[in-house]
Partner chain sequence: MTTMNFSEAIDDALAQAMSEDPRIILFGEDVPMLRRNLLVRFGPKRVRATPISESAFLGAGVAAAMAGLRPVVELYMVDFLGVSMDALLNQASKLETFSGGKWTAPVVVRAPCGGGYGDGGQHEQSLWGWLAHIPGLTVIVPSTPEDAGGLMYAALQHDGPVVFLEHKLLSETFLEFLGSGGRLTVQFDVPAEGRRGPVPHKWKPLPIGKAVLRREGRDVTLASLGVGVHRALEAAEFLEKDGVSASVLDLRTVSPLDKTALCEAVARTGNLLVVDEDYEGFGLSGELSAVVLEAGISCKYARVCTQTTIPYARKMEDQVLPNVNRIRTTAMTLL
Amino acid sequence: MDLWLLYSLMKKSRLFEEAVTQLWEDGLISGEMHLGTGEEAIIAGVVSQLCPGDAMAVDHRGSAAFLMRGVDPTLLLHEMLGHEDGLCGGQGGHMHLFSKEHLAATSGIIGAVGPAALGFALAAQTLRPGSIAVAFFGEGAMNQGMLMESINLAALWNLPVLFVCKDDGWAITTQPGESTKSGMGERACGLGVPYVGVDGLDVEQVWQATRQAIERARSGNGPTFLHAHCVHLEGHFLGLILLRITRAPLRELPGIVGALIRSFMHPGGGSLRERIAGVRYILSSILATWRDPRRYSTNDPLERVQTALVSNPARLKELDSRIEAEISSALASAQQEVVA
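That one chain, whose sequence was just given, in the form predicted on its own:
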């Protein structure tokens, strides 16, 4: 395991998504933007061990996996901006990416990575013995039938696939206890797939667990379910209102409070009890966000691994500078296209 390599992959992903954030906030990228900030240790720990011929099926947070697999960041930025010279001709945006060269595809359809990874794994088993497929998805996708069916078939057909669940404890705004009865381990083992739980903020732990799962798949011993806990530093999507409130309360709260008062005092609508319950729910959500784990640097996987490398500050500075220059060049190219 090369911790410097893992850090470089994570740093590149983080800077790239910060560049995407800038473009999105400037209004140059339309629609919702789903970032993978906070998932870097999971993605790096897995993708760094893939070989030519291996395939990836990725969810709607695909930029980190694509970058770490070697896709040109300029192609990705141009794709998100809708330019015809983007990775997919500007037609896919950030949620529907495809690279035939890298055998990698993303989908905005929750749970769709299951059937895609299954197809990749079946092709690998038939055409490229020794190759594997990886499926990246969030814990909310485990309530989608097609993903569960894919895990079952992978076990039944003994396919070389690694199912990677990136669990941040939120399915958009729903916590697991409100939507799911059984645990991930119970589900995976119930379908005949070995389950491994890891700290998704610890890249070394993810790497070690992945190495064993990949060896198992390449040896013809079938799939593994890797359950990695993480923290999405930007929530489900950029601009999440609860995070905006906690980060800039003086700017965001006046408009919200005014709307709440007008709604509460409106003569029509629900009963007083229902209105009070609604206001209490909103206030509790805001207070919970103020205590949110996103606010603590110990939950940033990049800072964790960086701490392990500070003993060589010169090398760390040189590496950071090189990655910053690469992403800055890609961002400048994308902005030039906008002007043109």
Second form
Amino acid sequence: MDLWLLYSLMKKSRLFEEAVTQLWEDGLISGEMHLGTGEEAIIAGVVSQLCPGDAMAVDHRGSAAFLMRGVDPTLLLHEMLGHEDGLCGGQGGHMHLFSKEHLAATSGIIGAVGPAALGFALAAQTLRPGSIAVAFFGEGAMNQGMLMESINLAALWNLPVLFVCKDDGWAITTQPGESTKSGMGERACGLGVPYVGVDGLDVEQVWQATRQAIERARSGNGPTFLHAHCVHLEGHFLGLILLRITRAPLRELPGIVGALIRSFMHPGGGSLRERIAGVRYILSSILATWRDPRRYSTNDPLERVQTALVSNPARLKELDSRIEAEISSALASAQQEVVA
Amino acid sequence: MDLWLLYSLMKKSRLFEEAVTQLWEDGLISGEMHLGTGEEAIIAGVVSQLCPGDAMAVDHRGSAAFLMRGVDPTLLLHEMLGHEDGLCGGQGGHMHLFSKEHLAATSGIIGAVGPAALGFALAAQTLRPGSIAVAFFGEGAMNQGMLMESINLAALWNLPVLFVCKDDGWAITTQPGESTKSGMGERACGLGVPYVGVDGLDVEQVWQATRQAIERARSGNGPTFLHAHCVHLEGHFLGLILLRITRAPLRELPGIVGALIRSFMHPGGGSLRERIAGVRYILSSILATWRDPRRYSTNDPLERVQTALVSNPARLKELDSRIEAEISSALASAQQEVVA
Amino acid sequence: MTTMNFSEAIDDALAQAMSEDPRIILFGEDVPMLRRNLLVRFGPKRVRATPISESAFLGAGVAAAMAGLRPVVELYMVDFLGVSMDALLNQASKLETFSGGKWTAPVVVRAPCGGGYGDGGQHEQSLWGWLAHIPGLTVIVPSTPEDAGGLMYAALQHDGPVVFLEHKLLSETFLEFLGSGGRLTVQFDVPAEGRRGPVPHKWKPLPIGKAVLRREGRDVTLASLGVGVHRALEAAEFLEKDGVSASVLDLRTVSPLDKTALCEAVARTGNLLVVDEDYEGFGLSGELSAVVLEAGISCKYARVCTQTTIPYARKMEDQVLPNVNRIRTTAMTLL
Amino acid sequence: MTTMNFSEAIDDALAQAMSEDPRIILFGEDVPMLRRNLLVRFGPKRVRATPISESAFLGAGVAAAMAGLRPVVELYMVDFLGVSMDALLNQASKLETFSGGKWTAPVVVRAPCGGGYGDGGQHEQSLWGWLAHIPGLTVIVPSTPEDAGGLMYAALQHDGPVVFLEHKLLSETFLEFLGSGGRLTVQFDVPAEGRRGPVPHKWKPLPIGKAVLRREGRDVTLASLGVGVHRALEAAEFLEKDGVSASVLDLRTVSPLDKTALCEAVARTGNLLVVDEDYEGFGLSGELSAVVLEAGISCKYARVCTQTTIPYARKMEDQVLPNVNRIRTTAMTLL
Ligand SMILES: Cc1ncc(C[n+]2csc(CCOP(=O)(O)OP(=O)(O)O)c2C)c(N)n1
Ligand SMILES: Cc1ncc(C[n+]2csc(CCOP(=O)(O)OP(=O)(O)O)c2C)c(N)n1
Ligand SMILES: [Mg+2]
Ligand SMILES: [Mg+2]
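Output the form predicted in complex with its partner chain next; the form predicted on its own has already been displayed.
Now the complete complex, all chains and molecules, led by this one.
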């Protein structure tokens, strides 16, 4: 395990997504934008171990995985800006990234990574023995039938798949307690796949667990379910209402609260008790966001790994500036085209 | 528990399905025909405990459940013959039986009973507290995503559902080892629902387990997963090829074997080893059918319960002839209309 | 008369109906947060969050309707019917026939649809013609706040399954939630009359299956629905300057289709131009030509629809979706 | 020339292709038993059984195709796309656009379709127009053994996703497996020319998207596909006796549609009657009228399609599906 390499992958992804955020804030990227900031340790720990011929099925948070897999950041940025020279000619956008060369595909349909990884692994088993497929998805996706079906089938057919569940404790505004009755270990067991739980903020742990799982898969011993907790520092997507409220309550709350109060007071409807229960739900979502570990920098996986490397500040600095240069140049190229 | 009542439900269902078989053999019923012969103990053990206001979501084997729930056998037979005075005006047929009065619905789509029972239970929870919903399905259905999703959601919402898995070890020609990686207990646990396994050939056992599960559900303690083994004495559907082969090999095999041999010998294709593996698959399916417990009458749930009642032969005889009379009259009515 | 935003009007009609009929419940992903105003008035038993299990909860909505409730099931977007189509294709739509006319499922499926804000082809489909293909489904696509509220109110009283599609460009709430996300730097081509408009003080059901003529004209009939109506109206203004008088028919419901209104409108001008944001082939646009031909009306015909998967880039997207310019130039080819 | 049954021809073409191209694999529920002749020739690695997990294995077929295989995924019936439509609606069909034209999924989805044997409305749908509505899907519906084999062979070489629909009434194997199940007491209205016919010794790909004129006529053009072609041919014989000369166009593929052949055929007779077993509204039948009108051809138009959920009872079913009598009387109304 080369911690420097892992760090550089994570750092690159972070800087890239900061650039994306800027473009998005400037209105140059349209529609939704889901970032992977906060899950970089999971992606790096897994993607750094992929070989040529391995395939990736990625969900709506595709940038980090694509970038770490070696897709050119300029191509990615151009894609997000909708340029014709983007990775997909501007036709895909951040939720529909595809690189045939890297056997890497995303889908904005929750759970679709399951069938995709299954198919990739089937092709690997037949055409490229020793190659594997990875699926990245969130804990919310685990209630999508097709993902459950796919895990069972991968286990049954003994396919070389690594199912990676990035559990950030949120599916947009819904928490696991509202969506999943069983524990994730039980869910995996009920689908016939071995379960490994790791701290997704710790890239070394992810790397170690992944190494074993990948080895199993490569040597024909079937799939593994890797469950890794993380925090999405920017929330579900840029501009998420819950995060906006906690970050700028004075700006955001008045508009929301006025309508809530009018509705709460409106004659006709539930009992006072029911109404209060409704208010409680909203308050507790806001409080959960407030208290969310994402607010503590100790939960930033990048800072964690950095701590392990500060003993060599010169190398770190040099590495940082190399990555910064790469991303800045991609950003500059993207912005240049916008101007033109 | 009234064993006489359970017996009479099972007997009625058996005789009814024998009548259906006759109509089907005579070509008066078109299309597929899935019978419940062999699963009567499961259906009786459950359905006998339903009350007004309870709902049933039933799969492609609907007759037994409908009959035992109190739907008029004449209406059912007329429906299967496609008469306008059938239960559904002849428009549904045996895979699409509906009785609004009994809150009973079937679907020919595997797994659809999951969402259906979920919705029925949600309505019960809201409109008829204390009422419950039952879902009947096979072990093959447990790999259909929507059923898995529904079990999780029923558990999460603490809904009054009884999920009844009638495990006959076959999904048409596919055996559980080819379809499900985990055990059923693990699967249930992974979906967050308590699991109870029973011998589905023993109506008393089914009744007991059901009683507890239903009580749980009625008193607001959520769903239960009941797993009951059984055999379908007539195979997946009437005329199933595997059963035809084992029952009349001399008639059925020649046509099949000739084509197989030609194909096996055909130049171009797999290695000899692969070809032999293919032949093995077919042989083992035929052998599994041959050796299937369905061939032993000790595995007929009706005979089992009958044994417990022979101590009172007079009552048994009287009961039998009453049921026979009822079914014969339904059959006569159905046949009469065919003639007319 | 007050004025309301498009989704506000729908939620308002829904609230009125919910206060009148305790059988109405709402569920779907993030619904407590998305419909928070309804949540604090009707409580969490009637406004529920679901897991990302569309097949389960959509199918549950159908069955709950069969068993006496009046569920409004929300999908995040109509595109996500891909994973849950069975509930509509094989269950809800077929119940009435299968039961010999004795049982129906009065469920309302509410889903945002349509594009024009840069989410790309998996999240911006219209699919109303696709849904209307299935016998037994009612499909509603309103274009103004007044229609949206009135038709939602009607849908809640309807006896069978209704798909109620809400164009995202008209829904300020949704657009803000997904597309702009609080920044002021993006702008979408939102038709003003669709976004906000007058609404009645008390909702009454609008008739389902009645089109409305939004503009009278002599030379060509533009038939459309949803955002397309506004694009057509805008194009009609331009055409007026070109010396062409266009009428604009707002279908409002796809199924049942108001064949009478369509045939009358086309008979008057002799030219039919369909403006349909759904895919061009094998859908609504073709159906309209068939209806007119079947009625023995001879006319010239053209259509401006979505022909391919919707690309992500805003510029390309604008070309692929029916835009004012395409409508205008295509209309001219008919004359 | 040898003769073969319909499904036999498909399996024969498949076998030839499998022996030429090791990337072709087959999977689906009960496929080892249903395709047992292929199983004993190509082995269980290439002919696989799946659980009842359509979403998983259909989606896997798409992805396996992206990664270099040429999977043929079988569904028990096209109706079961309800639970697994996402793989076609949002993945396979959109890949080429989304990837900027750089990646495609050469997967063949093989599914029995159609009715006429008494399984009822959840198991007898056609849905070809519904599928063709989605840009990016190729939809094939052959009507003879020769076309079935040749088009399957072509599908296996095609670069994108293909839905290959096999009408159950034409497939003796399927009908025997499901409908008659070994008894001799039921009879279905199986068109002889569709059931069995001449086939080439060695399969060559037939062009996808080319219709064929099965019968020349002067007065009216009957456009159809699948079993409908044979119904139309039979009706044409009756019409001949009534003094009406009908041509019969077999579309063979729904998407891409052979617009040229259609327009030519309609231009010659001036009358178009569509015979379509799929649902009437918002589908193929409407599309054909739009294509003709767009081409500026004026014609009279009528259609004989399936208008409602297909009822179970054989008698009612016969009335609901396009039958010879309905075709004949509807054709007369055009003249
Ligand atoms: C089938 C489907 N349903 C709903 C959505 C809308 N949606 C997009 S992301 C998301 C939440 C996903 O949560 P999770 O899987 O935990 O991933 P996370 O975003 O937390 O990383 C939802 C519901 C979708 N894209 N696809
Ligand atoms: C979604 C769907 N896929 C496939 C089928 C075809 N089919 C009908 S019954 C059946 C097997 C069901 O097996 P199981 O659930 O074990 O029930 P059993 O028939 O053994 O009682 C299959 C695959 C279907 N009806 N629906
Ligand atoms: Mg999450
Ligand atoms: Mg079974």
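Note that the coordinates shown come from a computational prediction; the quantities given were computed from them, not determined experimentally. Numbering follows the first chain given and starts at 1. Rigid core (definition): largest C-alpha set, two forms, superposition within 1.5 Å.
Residue displacement note: residue 278 has its CA displaced by at least 2 Å between the two forms (rigid core superposed).
Relative to the superposed rigid core, residue 263 undergoes a CA displacement of at least 2 Å between the two forms.
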